[in-house]
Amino acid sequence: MAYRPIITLTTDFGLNDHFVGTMKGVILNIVPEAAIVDISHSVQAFDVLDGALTISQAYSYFPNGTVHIVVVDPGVGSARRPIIASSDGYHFVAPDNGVLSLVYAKEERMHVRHIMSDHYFLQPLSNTFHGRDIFAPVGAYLAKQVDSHKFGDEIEDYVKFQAPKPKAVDANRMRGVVLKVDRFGNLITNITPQDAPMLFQENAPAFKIQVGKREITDIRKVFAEGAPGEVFGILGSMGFLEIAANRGSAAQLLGVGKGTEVNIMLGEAAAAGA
């Protein structure tokens, strides 16, 4: 079978405008045999953390050699650098604003380069659409197997951040946060089974999960176990505790959203409601 390069796109562009289609046109002009896959164009506008969560959840399910283009770029046109980050299996083309932070955390070895070879860019270069003029053509040339060394020098001071981590208040209480709300209204927290293993064991101790004004006392294994209108906890596919409702929006039922505090109380703290 002939080699067919794969390029993915993750942006906050939405689909109402020409932006995504234009990037695909640029790519196909350079590497017409490419398979272009849309991971998401519904990243929250300007939300670098949401972009980081999105690409970190998806990239590793693609074949080795895939080029991932990630454009969540509130600093477009500023001094922020365009970069290529290369792991053993993938290339990532993105602004250097931390949007690859959760990929860096997952990959053992990453080489990051500041893209400086502007002869790979579209000209004239727009100050407001680097997705078209820088990231799409660079990603296309990478997919065409141009060596990443040719795009610029390796850097060590690239931007990265840690996603918010849950914090232990004391031995029986933990405080987390809602990282995002998916399209079904599930509240995706930053709490993993490693952070609160007692919640997910077969005979869990008494617990309460407080989100907004609601206290949740049940963990379900599948959505269908929940009764109509019931809000419950569930271990979601992203590996985080989610607050969900069966065929309903937990976000709407609770009147909360991204950034909402999530408090877990175990044992005596749960009984006391402290």
Given for the second form:
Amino acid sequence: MAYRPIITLTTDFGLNDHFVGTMKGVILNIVPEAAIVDISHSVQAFDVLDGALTISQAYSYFPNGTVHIVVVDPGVGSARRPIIASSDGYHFVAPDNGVLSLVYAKEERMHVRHIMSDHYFLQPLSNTFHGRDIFAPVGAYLAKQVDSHKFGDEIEDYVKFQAPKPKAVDANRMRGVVLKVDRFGNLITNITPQDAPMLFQENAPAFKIQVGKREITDIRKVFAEGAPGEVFGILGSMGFLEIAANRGSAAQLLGVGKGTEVNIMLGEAAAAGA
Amino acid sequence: MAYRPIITLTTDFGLNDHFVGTMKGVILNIVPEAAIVDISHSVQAFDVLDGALTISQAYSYFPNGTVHIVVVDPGVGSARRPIIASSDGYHFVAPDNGVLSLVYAKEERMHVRHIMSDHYFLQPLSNTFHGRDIFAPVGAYLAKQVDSHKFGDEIEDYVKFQAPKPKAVDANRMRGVVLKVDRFGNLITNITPQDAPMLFQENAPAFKIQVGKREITDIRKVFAEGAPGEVFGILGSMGFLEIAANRGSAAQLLGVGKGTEVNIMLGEAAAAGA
Amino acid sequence: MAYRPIITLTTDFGLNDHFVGTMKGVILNIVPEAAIVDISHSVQAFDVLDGALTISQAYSYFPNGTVHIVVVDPGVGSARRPIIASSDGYHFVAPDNGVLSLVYAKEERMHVRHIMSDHYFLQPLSNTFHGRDIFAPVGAYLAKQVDSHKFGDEIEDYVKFQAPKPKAVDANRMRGVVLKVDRFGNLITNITPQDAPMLFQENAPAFKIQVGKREITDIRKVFAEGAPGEVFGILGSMGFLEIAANRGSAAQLLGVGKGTEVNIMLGEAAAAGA
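Can I get the form predicted together with a further copy of the same chain as well, since the one above is the form predicted on its own?
Shown next: the complete complex, the earlier chain at its head.
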């Protein structure tokens, strides 16, 4: 079968304005045969970490050769650089503000270039909508198989932050955080099975997970195992411990949200409570 | 013209997370030439009837051969079966929880199969995101024209519920319900012209439709016929009696919503009031 | 490369119902190879001016030959006409209620036709959903390169309104209005650099922009130049003066929204205040 260019979009532009549609027009003007796929346009406004989480969860499910455009860009028009980051399978086009940090953490070899060749940009170039004027056309030309080295030189000092990791408080205590709340009110924490393997093993010893005013003592394998109104832990599809409820919103039941502390207590700490 | 695979998505996943984008990546990885169309991702969370209404309204407008993926799946990971339901024109891929009930009611001949062939699934299979791991890839292989009988055996005991029907209270009274409120605040009832033909005929005899605290005595053919602030009945595009207002929200004007009773009174009952 | 039909959709249908998905089914049934692009479905319900703004911002970024379907249609089913408006580059399919007014203002030569050939419509034709029954199929046949003159005769008396323009109050005062608030809380005014060139020139003389209870005295070139909590003016990507804040919502900070007056004071008026 013939190669079909695929371009994805991840932004904080929302769907109430013309912004996303306009970017798609720019792309189709350059590469009309492209499939354009929305990953999400509801990244929290100006929230680079939320954008980093979103693209890091979705990108690897796409075919090799996909171009991922990621625009969460509070510094639009300032000195922050536009970049192309390329792995073996994908190109990412984004502002150099760390929004690709969680991709860098997953991909072994990335080549990052500072986009300098402004003849690929829309003219006149605005100061406020580089999604339309820079990121969309550059992504489209990449999908059209223009070589990435034509856009600018490779750089090493690109912006990369560490996602917040859970911390050991003492031998029996670990403190994490809620990274985001999903559509169903599940609290996605930053705690993985590698961080706290004892939570997920068969015949786990006693533990407590304290979130807001609630202490959670059960891990379920499946949402439907939870009793009505019960709040429990579950290994979510994003690879993190989630705090959840069966057919209900854990965020509402607990009255907590993004940024809330999640404390795990094992052994004596679990027996004694917080 | 060459066959073009078309896949639609109807879910309760919302658009704030990466869920829908990830499903599309999985699909394009298998069948990159597909057109993927969103029917809605704003089905009420966990609400199987709302999902059933949504897909039943839209599916028949698509070309023959379209694969409709429907994921409203509160029992994800439990014993509920994943199924393929096939009519002469379409395949539906969904959990076996009744979300296809209103399709079954419209399509004469349906063949329903329990999806068992897990080599079509994404591996490792999660317990919490079968939209990504089962329904998306199975739908993609169907769109790629893999025979449906390769996915599993036909079953007869699939889950099918009756949509709530209006009930005759006595010779002159009928009680229905608001099935949903649409974007414009129109109240979509479960009452069809077959249920209450007298409402829609020329020179209809006197009737009253009581919803909340309001009695409605007019049926309009067109929204624009309504006076400002007036609430009236209208035969909506979904084939049901709707309670509506011209350039306004009947739901707001009446202070009612999904699940509200709708009482129709004819003859003496209409003359006497409720 | 082969011609690929591109169809865009701009409506006030929202994304919570099956409406948009159903329109796409109708289109793909006629022209399955089409690329269908959403510009926005969150036009304010019944708000023809908001729809006019949305399509006028986006349409020109699409390839020549694109068919733009615009459905903001409070008069659906009434005597208002369905029309095709054609420029050198694009076809627009819409109700004749002024929703294309800002396109007419940008395009020099438009030919407008009253759609009369009902054999292109879906049958039976509903009174309440012409997006599905008229605008989608007509747009699809246009994208399939059916000649526009086959749909009906050209008309001259189509509906066209003037967008609200800023008014000179006296030699030093101008009064504009907030046309809309975007996703980020930026206030898009109706004031262009042509209306008030002194605001945007190098070494601008003293001026004040009064919005709500705030007086704004700075124009920034880039959002990121603004200090935390500062509200400033900026030339936005839509070509209008916007009132904005860096990483914040000007609408929230000022407690104002669509329809709010924007007063510009120059010279003595600026020195004296309002």
